[in-house]
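Take a look at this one chain, the form predicted alone, written out in structure tokens.
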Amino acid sequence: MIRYEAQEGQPSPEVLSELLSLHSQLFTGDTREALTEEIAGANGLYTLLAYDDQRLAGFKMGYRRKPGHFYSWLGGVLPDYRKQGIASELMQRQHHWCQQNGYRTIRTQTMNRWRTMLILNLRHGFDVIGVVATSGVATPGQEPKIVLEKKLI
């Protein structure tokens, strides 16, 4: 059974802990360093948790954008957890916090080559508003960054 917790402000330094160990399961890319300096920069803080016993299965981390307006920034689900709906749970205990919280919009951004979340996404009233192309040669890492919002009513 899935259990899920939800924090504001910032991790305490143990769920930090595990929060970078799983983002370096499921992401290449940033360092624990660069990634720990984001979270502590990052103002209105709110991440969500999902635990299989005490192992930590997925997260869902966002913050204030601006007034009004959350970026719903990081999530994943560990591949062993995957197609059991801990991610769309995730994603609606997110919106509803932010519902309540007086958020009106909310953004985020992914990639071509993570389809399950683009769809995902779509799937949960995220309309495409943009496309953020990086400029020169493409590598991997670089690819176009897809920009869904979602109005919150």
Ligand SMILES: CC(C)(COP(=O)(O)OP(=O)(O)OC[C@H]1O[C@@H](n2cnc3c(N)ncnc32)[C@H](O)[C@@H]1OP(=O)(O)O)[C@@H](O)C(=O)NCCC(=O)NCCS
Given for the second form:
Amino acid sequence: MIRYEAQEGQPSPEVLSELLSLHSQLFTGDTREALTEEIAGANGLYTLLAYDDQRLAGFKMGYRRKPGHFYSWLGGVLPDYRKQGIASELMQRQHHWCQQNGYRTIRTQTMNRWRTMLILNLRHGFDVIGVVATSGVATPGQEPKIVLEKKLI
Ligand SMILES: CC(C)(COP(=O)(O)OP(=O)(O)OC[C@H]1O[C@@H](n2cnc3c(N)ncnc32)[C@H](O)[C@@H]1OP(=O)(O)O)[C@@H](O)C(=O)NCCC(=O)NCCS
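Cool, the form predicted alone is there; where's the form predicted together with this ligand?
To see the whole picture, the full complex is given below, headed by that same chain.
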């Protein structure tokens, strides 16, 4: 049975350490230092956590970019726990909280390679609103970022 928890504002040191550890199991690229810095600098941070007993199995994290506008930044579910609806539940809870807290739009970014996430976003009401070259310049062979937005009102 998965237990869902939510944290508003900066995560406690224990949760931060669990999140960094889970993130490193799911993604390569961002260093712990870079993530810690972005988390520390984020205003209006909202984090959802999915636990299997004491084990963090999934998370979803975002923050306020400007008034009324939420950026859904990071999320993932451990391979052993996928296809049970955990990411969908995390997304629904995030959108509900955003609606209850005065947000009008949610934006997120993904890539073709995160296909399940892309499809999940589309299923949950996001529209593709743009594509951004990773390096700032469109380069053949470099995977662009797909920018998605959901209107809440
Ligand atoms: C993308 C990701 C978060 C999805 O997590 P998840 O918990 O497996 O997602 P859900 O279970 O809510 O939905 C995923 C699929 O499982 C299906 N599903 C949900 N419950 C199910 C069930 N009980 N039985 C069978 N399938 C089910 C969904 O219909 C969906 O199908 P699809 O793959 O055909 O679209 C996860 O795969 C992940 O962490 N991937 C790597 C990191 C990543 O891509 N992060 C996003 C970067 S932008």
